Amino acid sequence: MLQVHDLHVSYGKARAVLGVSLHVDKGEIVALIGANGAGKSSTMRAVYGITKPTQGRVTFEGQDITGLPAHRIVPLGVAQVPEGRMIFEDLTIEENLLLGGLARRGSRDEQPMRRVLKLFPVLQPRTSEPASNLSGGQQQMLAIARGLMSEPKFLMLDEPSLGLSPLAAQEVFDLIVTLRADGVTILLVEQNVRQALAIADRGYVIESGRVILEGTSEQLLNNELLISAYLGVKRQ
């Protein structure tokens, strides 16, 4: 579904991504993991058209989308939930959701609001409230709901558990599993390695802008380098 080949991203003289290659097949959850500053978010931003890559190629369902702006990528069936949620706190929950549906693909008249709110019962009775009234976990749910308003078939989540309590983070990971069961393919950028790999089919580990490990979740969870560097455990 998604193919990234030899992707490079720079910000001026600073090189953030140095030749990342990865793929995501239809129906998968694929985790992109690594330490803060490793290049995970820069890779995602380049795929989504927020940052233009300096080199490399990105294809979605066989179509070259390299360097396309985000507003041309969304109608293809791609959505991103950015790091830090970036909801509009002064707008109501309903207004935030409606903004997420502005670039919907297709021409169906039926609005996805009702379907999206069924996935987020905590938001249903509060749609007229300002988004600032929500807790951190609820704001993350709103950010994901807003991304789903464009009816994507491919969803990119950037650090969805960042800053959340363990309970709220688990609710987000449970939701990701539900979305995959509903037919959404997911690329997950996440620092919480153990939880990300617990729900993912496969994963890539990025360090200093390069992929240093890849494999099934089981393979990565049993990799000595990953265990020592990212899970904080040293085997005897």
Contents of the next structure:
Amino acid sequence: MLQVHDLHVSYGKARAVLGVSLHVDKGEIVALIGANGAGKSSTMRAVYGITKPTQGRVTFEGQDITGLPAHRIVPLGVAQVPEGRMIFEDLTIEENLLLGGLARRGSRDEQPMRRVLKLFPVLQPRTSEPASNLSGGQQQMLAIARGLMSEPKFLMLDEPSLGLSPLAAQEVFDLIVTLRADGVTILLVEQNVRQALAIADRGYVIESGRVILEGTSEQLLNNELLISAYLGVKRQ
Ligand code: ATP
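Write the structure block of the form predicted in complex with adenosine-5'-triphosphate (ATP) for the protein whose form predicted on its own appears above.
Complete assembly follows, chain above in first position.
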């Protein structure tokens, strides 16, 4: 579904992504893991057209989307939930959701709203409340719900568990599994390696702008380097 080949991203002279290649097949959850500043978000933003890659090629369902702006990528069925949620706290939950729908449809279609809210029982009775009333975990749910309003077939999530309690983070991971069961293909950027790989089919480990490891979640969870560097466990 998504192919990224030899992607490079720079910010002025600073090189953030140095030749990342990866793919995501239809129906998969693929995790992009790595430490702070490794280049995960830059990779995702370059796919989504927020940052222009300096080199490389991105294709979605066979169509070259390299360097296309986000507003041309969203109609293809791609959505992104940015790091830090970026919800509008002064707007109501409903208004936040409507903004997500406008990105694709340009209209106030109520069908996606009904469908999306069914997945979020915590938001459903509170749509007229300001988003600022929500807890961190609920705001993350709102950010994901807003991403779903454009009815994407491919969803990219940037650190959805960041800053959440273990319980709220688990709810977010459970939701991601539900979304996949509903037919959404997912690329998940996470620092929470163990939980990300627990739900992912495959993963890529990024370090200093390069993919240093890739494999099935099981292979990665048994990899000595990943265990010592990212899971903080030394094997006997
Ligand atoms: P994090 O978890 O902190 O978001 P990350 O793996 O997603 O980490 P990126 O955010 O892609 O990493 O950052 C990769 C490198 O690019 C870092 O050195 C970062 O400081 C730099 N960088 C990211 N965004 C910008 C920007 N807008 N301008 C300049 N440098 C940037």
